[in-house]
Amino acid sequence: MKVTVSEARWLVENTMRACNHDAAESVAIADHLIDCELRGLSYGGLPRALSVFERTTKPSYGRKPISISHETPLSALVDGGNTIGYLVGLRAAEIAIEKASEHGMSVVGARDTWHTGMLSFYAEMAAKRDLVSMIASNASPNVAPHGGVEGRFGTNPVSFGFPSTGDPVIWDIGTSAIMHGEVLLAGRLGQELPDGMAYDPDGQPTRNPEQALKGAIAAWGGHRGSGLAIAVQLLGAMCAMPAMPKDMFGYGCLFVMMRPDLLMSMEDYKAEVAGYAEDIRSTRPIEGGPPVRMPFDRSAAERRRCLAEDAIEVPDLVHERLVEITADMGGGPS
């Protein structure tokens, strides 16, 4: 069903209140999935914000406040307690973009989180501060290596952002075939994946949600791509963190960010990337396809389209247990 912008946003935030998530946390974690709902990534929107409910209200379940356990000048460590990485992901680019402006570059991790999300995110944030960045978010360990068929990284994303003229350069992909979040929602929803995602825990190929979750998800771009969400992993460990965090816990998120205008002027740079954009956009497509398209373009694409139409689609089985659990928050969303 459809739902509008400000009505998804009521049901995310008083979601995240309902499992004990102050008001200020509620708001972060909605402009989060949000975002995602809007760039048309909706597996890490209103689904994940049920995932975060149902992990955070186990009787297990227990967090500390963030906290930064070392900082220089130029670095920072942020220690999450196990708090979601929407929120300490936040904490730690809010840091680094703080720092990179002031000294003209930074290094700082994230330690001892989960669900970074979207990564692009805190990109598009250090773009706007006119900064380039690069982003890394080890995971537990539920992708197999090219050639294998159990889990040895996460789904692992990575990031880079460029600052522009116009919108900025920002590519963030998964190194996975299929994303976590994906596959959780298929479960959700009772679908099938597409053939070649997943191996069951027999490491037999699998379209199965449950099975897949059980077994490995393959990696994207074969040795390449397997090859990079190694290097991810090792990130991660420069945050004071296992290089294979288990169990869907302990990731560690390395941010590094830095001036143009340490090397040559800000604004022939930003220049330079936009004109290379176009370059890029002017290529002759292949015979009957689309345009060529640049990093970012579908997501700034689609987001102005669902805030220019206020709708937002979520499925009905989401939207449902959303409601359920906001029953008694008082107010509804207008």
The other form holds:
Number of protein chains: 2
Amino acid sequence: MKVTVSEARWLVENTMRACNHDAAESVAIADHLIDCELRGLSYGGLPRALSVFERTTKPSYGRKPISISHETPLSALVDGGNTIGYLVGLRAAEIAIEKASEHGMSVVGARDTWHTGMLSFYAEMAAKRDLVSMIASNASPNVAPHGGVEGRFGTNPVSFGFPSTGDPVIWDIGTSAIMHGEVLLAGRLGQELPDGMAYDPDGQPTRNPEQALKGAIAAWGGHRGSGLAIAVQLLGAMCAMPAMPKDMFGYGCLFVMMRPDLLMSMEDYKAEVAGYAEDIRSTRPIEGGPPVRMPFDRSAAERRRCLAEDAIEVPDLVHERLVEITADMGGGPS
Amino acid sequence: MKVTVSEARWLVENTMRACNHDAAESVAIADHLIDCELRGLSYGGLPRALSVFERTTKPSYGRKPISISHETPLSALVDGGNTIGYLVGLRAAEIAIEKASEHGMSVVGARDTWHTGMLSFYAEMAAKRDLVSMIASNASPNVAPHGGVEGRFGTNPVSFGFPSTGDPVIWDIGTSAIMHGEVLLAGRLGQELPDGMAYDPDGQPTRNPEQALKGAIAAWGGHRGSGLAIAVQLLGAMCAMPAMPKDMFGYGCLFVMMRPDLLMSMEDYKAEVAGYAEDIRSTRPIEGGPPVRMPFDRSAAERRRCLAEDAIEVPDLVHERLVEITADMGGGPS
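May I ask for the structure of the form predicted together with another copy of the chain now, the form predicted on its own having been displayed?
The complete assembly is shown below, putting the previous chain first.
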């Protein structure tokens, strides 16, 4: 079904309130999840609010306040205390931005957290502040390396962001053949996975989401993609967390930021980035093919379209459950 | 034919002398090219010495001494003055290592250079000094973005390196379907390219190396790999060079280095990296498949094997030409 953006936001904010996030935290998490929906990445949007609710209302879940350790002028280690990554990542990104703006570069680690969301969310923040960013987040080992059938790394997002005189250039990918959230959503909706995406616990190829979650998701990009995922896992491990965080806990997310004017004129760099993006878009397409896109072009266009239409498509099952969870909350979607 | 390592080194060093590199420069270039050969990446080894000779003996080629501009405690821009990248990259890597060792992190750009070689060469240097590194080098636009048939970025190597209590972990890939050096070598040897690797100047798929060099090489990894190549091009552009350097001149190569002990104990980190590498190697393989490898494992094993056998395989045509070029040099291979 379709809901308006403000309805969707109300549902997410209040679902977050219902699992013990305070008002400011709930707004910050909703900012992130709604941006996922606006960009058409619905597996990380409203369905994710359900996953967060389910996990944080388990008696076994506990969290401590976010704190900072190991700080230097260029670096900080943000201890998430098992708080959700949307909040820990946001704090880490803000610190990385402040430090890099002041000193030229920074490296900030966010540790003991989970679900850091779209790294592009933080890369956009950095690019708006004229910073080049590299962000990498490891996760529990549910993805098999190239040639293997057992999980050794997460779906490991990695992103680069670049400031520009036009739209910032953002590249943000996951290094698994299919996102963990997409597997969860397929399971939730009773759908099968495409071929070649996963192995069952016996190491055999499977299209069943439940079996995939018990076994391993395949890596993307053969040995090159698998190697990138290994690098991401080791970047995350710089945050004083195990290289293989267990069972959806204890992720590490690393933010590296720098000012291009350490090396050259900021204005020249931003103009060069904008011009290069246009050079890419103007590439002659494959015969009969669509125009060549820049990374993030589809996300940015989808976001503009969704905001203009004021409509977000939500699976009925997900919507029902969110309404149920928030039934006792005052107000209701505006 | 097979030559010994010292014969190969003599040929490369003296070919470099024959194109106006001084003794120390010739040794440094040979270190790099011979390491390529030892690792089995022969397209970047002895055949590359020929390409360098051909290019640097053209009347149009000129170079200025390497100089440094825009220096801060954390950063430097190394101006290559059109000197070959093996030398400019080496200088930039050395500066990045010194700055990061002293201050915790560094970003160093090498500009106005070409043929920076294997980024893993510099990543190994950094890892030996207990630094995590990210290195990216752009190049002339002979590779087409995903969905396009015209060159918009280079074969764009990118690497990450991690110190370890065991062998360092090095990931170093190119972002094109096939390396530019491999296309050159195929052309030199009269071989065809595999399917799906290149487009001719009319935008049609081609297996002909000459046509591929006039047209465009395909990107690796679909939209994800193509996006990584775009990011690499923009990282290179931070070195105050055009985002699309023209005609094999004016490359930018960016070195970002950091000390893991900005965030955590160095010894813990290095042990975690070593343990994780073993976790990857111990992954249960695909049924009937070979053991799972870490990135660089094949290179390291090949290097050990070549050194033990003291033998490098060189195409006869390449060997003949190197012997011809160095015929007037005193001495001869020891």
